[in-house]
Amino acid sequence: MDSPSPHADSGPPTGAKPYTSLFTAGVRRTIFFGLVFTINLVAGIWLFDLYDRLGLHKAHGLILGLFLLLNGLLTLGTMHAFIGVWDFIRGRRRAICITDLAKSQTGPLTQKHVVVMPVYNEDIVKVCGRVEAIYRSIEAAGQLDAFDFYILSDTTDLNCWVEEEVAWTNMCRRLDGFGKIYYRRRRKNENRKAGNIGDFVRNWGGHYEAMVVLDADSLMDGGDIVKLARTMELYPRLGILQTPPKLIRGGSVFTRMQQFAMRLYGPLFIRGLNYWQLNSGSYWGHNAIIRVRPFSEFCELPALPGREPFGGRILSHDFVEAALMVREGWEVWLAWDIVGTYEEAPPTLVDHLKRDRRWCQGNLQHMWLVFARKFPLPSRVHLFMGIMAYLGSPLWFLFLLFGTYVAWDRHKSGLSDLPVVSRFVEWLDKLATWVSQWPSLQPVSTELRHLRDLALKMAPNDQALILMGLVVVMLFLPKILALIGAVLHGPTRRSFGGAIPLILGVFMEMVLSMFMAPAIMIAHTFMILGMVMGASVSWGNQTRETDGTGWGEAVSVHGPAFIAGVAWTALALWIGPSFALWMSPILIGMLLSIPMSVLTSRVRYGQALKSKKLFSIPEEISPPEIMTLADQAQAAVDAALTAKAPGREGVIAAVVDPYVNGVHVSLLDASDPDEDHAELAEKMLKEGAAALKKDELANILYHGPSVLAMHRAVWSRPFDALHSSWGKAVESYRIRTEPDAV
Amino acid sequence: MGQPDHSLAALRPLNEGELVEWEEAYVAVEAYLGALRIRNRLLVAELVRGILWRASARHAQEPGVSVRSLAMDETLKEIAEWTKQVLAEPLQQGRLAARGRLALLLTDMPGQWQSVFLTPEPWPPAFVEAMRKSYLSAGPQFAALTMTPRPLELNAIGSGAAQWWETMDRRPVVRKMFFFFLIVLIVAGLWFIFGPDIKLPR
């Protein structure tokens, strides 16, 4: 179950004994494992004998079988956080914490660490805000000459690009930044966001020990970030630690629903899955800390067999790139205990679904992966539940369409839900038997005799609510348990705004996300087909703010559920009003998916939870500093220097503004003046940009002899010689500019 | 550079054509300063008086050449030049005019230093100094990694099957019969299972 030993060549040095011995992995893994294979074995023969009460059908064997496919995951997730809540009881000094190495730990650290920010299409000035915000913080911890800081752009907006490069400048002026941030924009984007991650490595990896890598929403605490590099320079074996991002700033009900859920269970489904995964733990992506030199040695994507979508370039890269890490010998740990590490979420589940049909296209194309050689298996496991996360929708689709086919079929076949002797009645019979040969355990016979009586007496219905009973015990229990501890602990109930907004934000949370399920499912079904069709996904920015989604959208989206919904509860109604009942959760769902996907998108609505302290979490109540940095900051909006002002933004500012120009020309490589960017400027000049197509905008836009060109040209020419957005453009620097404006 | 003392005399008399050539002229000048931020109205009005005059200047010299382009070729020139000789570097295809704005950005001209600009030396040391310092770090000098991929490494069931599908990837027709082949077989399936007899025997 563990990882290989460490190669002498390429693994971590040896010598360095790993954190966790390998026993103590081995039982705690047989104990995790061991509990959800026996949970849901109990489940799945729980379910068989009930069929077999009511009559074996045919599709009987099909449904059993997704069931304890899906129930084995519904365990697997519950399971988390019950060891997660054991694990949280036996106290902080009884978990095994990587960074305890880290404590009390002081002084410079010892080695260069850089932080890393790719970015695509982004609101750069936000962007820059975070940067500044942890820029500030390491300063604050007073590690600051141990970081570099990496702005890496995979922009394709040209006017992006351009604010990417003004909004830098401007941040770098103010933290007095330059030599120590530095912007990278690649003229080609590709393999997406590994693959400008990979390039940096390329080009500038080895100046660094150890990278951290964010996401263009992403935000951590200084002083966590130096505890994660000085973790790193103290345990040579440690290959990638990962902390868990909270979800922050969320503005729609929708978002604001997901942190608080995140926030208030998360610490238990993480605390568990430490529990088992120790060394070989997984990478999400961002909010880690990697080791430069094994992750350029080792983790470099291969391509897969075939085409996309199940083929070819890896979409999903971070749960690949631990597994290599973790296959060469390195050990990849999360860091449970990092509290100041933050991102920010979709703000819609249209957003959200936006975002999944990526994931699920790279998750799947994990598949091959599961049958490669040398991966532990731990590997394996984070793989297939990444994998089952988005499969899972299809299954639960088919396993309840073939629940309603039973349904249907006994209704049509008049056949009558009259109890017969249980097989689980034999077995517990033949088991009181058995156990009976050994006098000392009396007792145990006499008690499974006891609830063989019990089970004889049982009606199927009884049986049924007993098998749905435990499924619902395992979706909510852990949420009432994280909410028990929550208001039991003072200081946890008071950062969650009080017992009662917390007792009524768990049960919204509940109802809501009970709801949004099923559209979920549908939508997630939906995108699988379309794979197996053949349908590829393109690399779309991700929306970070909305007001909302539109009620057309909604429908373009939803309409399939909303439709399947209708037929569903009317093929429901006829079969029974007791089987329209056990399936009104789901159905009830479908039929409401549009306007709980509208609703849910108004940030209106979440500002009026907001006031009321619903749905808060503790970073909302009293905003930890780096967030309070991050809304100070400024640095990168500067009247001095702006590609936002109107009429000219982006492109124009680039051309006409002696600063801007001067930015961006300062930027691009040197090159020589040559015919073919000349025509294109003139082109440019005489038409607009809006004239070019967009590579050769590009084009010319990397082409410095040329930018200055036309940096000279709209100044001097006579405005009746050049397209009008020049002429509007220099124009409106004769309006002054203050040096408040903006 | 223009001098406060030369006048501008040397322009006159303008008939009204002429006039509104340097009207445009002058605008364009005032709007450059503009755009690099210089919003004191005297230092603008001077510094445009001094750029005209020596485009008046070349005027006398060059008559095709319209005074507006005359006028900002001078003030581009100008900056230049001046950037370069507070700088001490050799221009280099205007990226050092580029350059030289954005350090005239960088050291704060027009917050700190609007009097200094285009003006001839000596210079505040303090100004010349963060001119020289603000050259731009497009970024640090590489320090390049390999990475390379490994092949992709499967066990039995994932070759075989990774050869199926790079088959089928090579010829639509295997994949189509494939696709046929399957869809064959959960129509038996489901008849297999849902059609009649549905009873098992206990």
The other form holds:
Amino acid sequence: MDSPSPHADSGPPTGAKPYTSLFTAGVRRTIFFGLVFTINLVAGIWLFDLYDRLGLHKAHGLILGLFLLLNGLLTLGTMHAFIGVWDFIRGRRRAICITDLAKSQTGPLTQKHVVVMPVYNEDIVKVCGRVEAIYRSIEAAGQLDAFDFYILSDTTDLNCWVEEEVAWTNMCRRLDGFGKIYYRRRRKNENRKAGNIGDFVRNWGGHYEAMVVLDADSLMDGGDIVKLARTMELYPRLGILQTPPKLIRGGSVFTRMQQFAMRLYGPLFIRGLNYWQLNSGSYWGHNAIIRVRPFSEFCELPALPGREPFGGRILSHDFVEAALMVREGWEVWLAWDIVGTYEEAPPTLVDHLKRDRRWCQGNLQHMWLVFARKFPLPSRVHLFMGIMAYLGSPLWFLFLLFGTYVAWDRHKSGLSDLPVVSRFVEWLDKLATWVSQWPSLQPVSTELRHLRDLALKMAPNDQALILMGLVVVMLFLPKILALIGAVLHGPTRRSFGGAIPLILGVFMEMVLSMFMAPAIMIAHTFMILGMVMGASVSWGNQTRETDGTGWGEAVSVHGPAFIAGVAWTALALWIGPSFALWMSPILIGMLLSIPMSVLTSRVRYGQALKSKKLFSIPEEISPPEIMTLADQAQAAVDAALTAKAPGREGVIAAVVDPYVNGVHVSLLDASDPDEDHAELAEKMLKEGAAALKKDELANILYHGPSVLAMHRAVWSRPFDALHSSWGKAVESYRIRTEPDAV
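Mind pulling up the form predicted alone next to the form predicted in complex with its partner chain we just looked at?
All you get below is the one chain by itself.
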């Protein structure tokens, strides 16, 4: 489909010189994808030859097709790490890094920028702690005058709304930030987060050159934000500059394992990704700086044909916005060298899968856009990779299912596995004969015939082991390379707690990841089946903290994986011990999915690992200043001045608490009282807030005179004329003093 382009003549400045040439980009992409293609082709030929030796089966064509697709994805991911290692070895000077433009640049920023943090039913004390830390960090960098801040609330929980108002007010008082830090709440959160950002861009974006988009759990160093803004100012072709956020503050085994893996392996993959995408990068939705004008003009998301889950509003907006930006000639880069950029992860495997449900639907919607007109090839690759991140699971499931079917059919028919003449051997022989026509290539011909002789002696099991070895290398070698690099580099080794914790951590991460993968594969398969059946996802707030998954919840989420594991294990054992052994990593993962999910969700086990420095990350051993600032900001909150005091939280506080009431009423538009509001207020006073429907409660909370009138009533009427909740809230202010303490 074609996306709208209302202002096609508003591209980037034509006079600015591109940071990299088309030739450089072409060479790099040819090398990268050429390697991926060659490795996958060799692996495919090897598997076909193996099947040919054993005797072709009717299902082998499907298995081979699936293998080429899935192994191609595996190779694509692994090559990012391999190229990243190569780029790292070549050194910083020879690497391409867009933020080098801002190196050694000083002086005040010349344009106005804004930091925006969308929130949706979040713990606002922690959110404001992060905003305050970023504010102070930019202030310390000496560039506060160039930035404004917006908290963009889409909160639907009315208690959270009141808490947000009070927390924002308290933060502005501490920072003297009124007029610098703004709070805005949408009454209708249309189009989720994309609509939230879009609403800001339409109403206030024109005041700013660029906006730093964060998530509610994002944290960024002020100096790095200034560096991003300076790069944006110095390079006028730049549309989006994405940073690679690190995971922090993991408590459970699951999150600690995730943040350890991302922290240790991530830099290699990030360098590899930057190697080929260059100026046609992608946007990950947060911890990025975006030039407002082209974003406003070109990145309005089109509605997809049909209804959700596959049609309707685009759920995952970021990849599409980056593709629209690149399509119009603006450049999107990855700032791989930015280190002070952080986020938090879902605390358990179950919460991780709940978030995946949203991302799965959003990414699969991109199937409409992969072949959109005028999208550049790198943008199509990004969209395809996002789709396959979820579609890969049912394809792996089918691959294993077909493999089991072939094994079952052979066992049932009693066919032997006697090897026949390999087609690979025939190809090698023909190639050696062809090469021998050129005398200068005689050594090559000799080596090919030597390889043919070796292949002739090879048993099918050996050939299968070689293929499996290739897959294992693709899976684990990047991790081993990252481990070797970290152990050999003293500062890096010490930042992870030492060599022994590093080695043990990598070993544990590989084992746990291997056994969790089948449960994730089954869960993703069911997600996609549900979408095919028409089930769409709702917009729920993300769980950021919990002390573990209950056994009942684990059974409900992983029950299908466990049942499939039991049935599959029985079938594999019936086919034969050797087949069961080949399948054992998958089957064990399915059988252990429930206890694995529960045990890795426990914070106490995560803390036990932390005490041994296992799964430790540099930010945990030596917290950066921005994390310390955020902790201090949260600790500085006066509990008496929040809307979270016991007995008078949220809506109750907005009516009863003089300070909260004053904050809330002062943020509402002035309006006259009317009879409808008076009736609702009286009902609320006599029957309690719970007696009103949510829309009635929201309606009256938006009406300042009614909220003020209720505040006066709860403090002036006798308690027996009010609902008991108001009396209890007022009583919570009474200070009881012991007589002998006077």
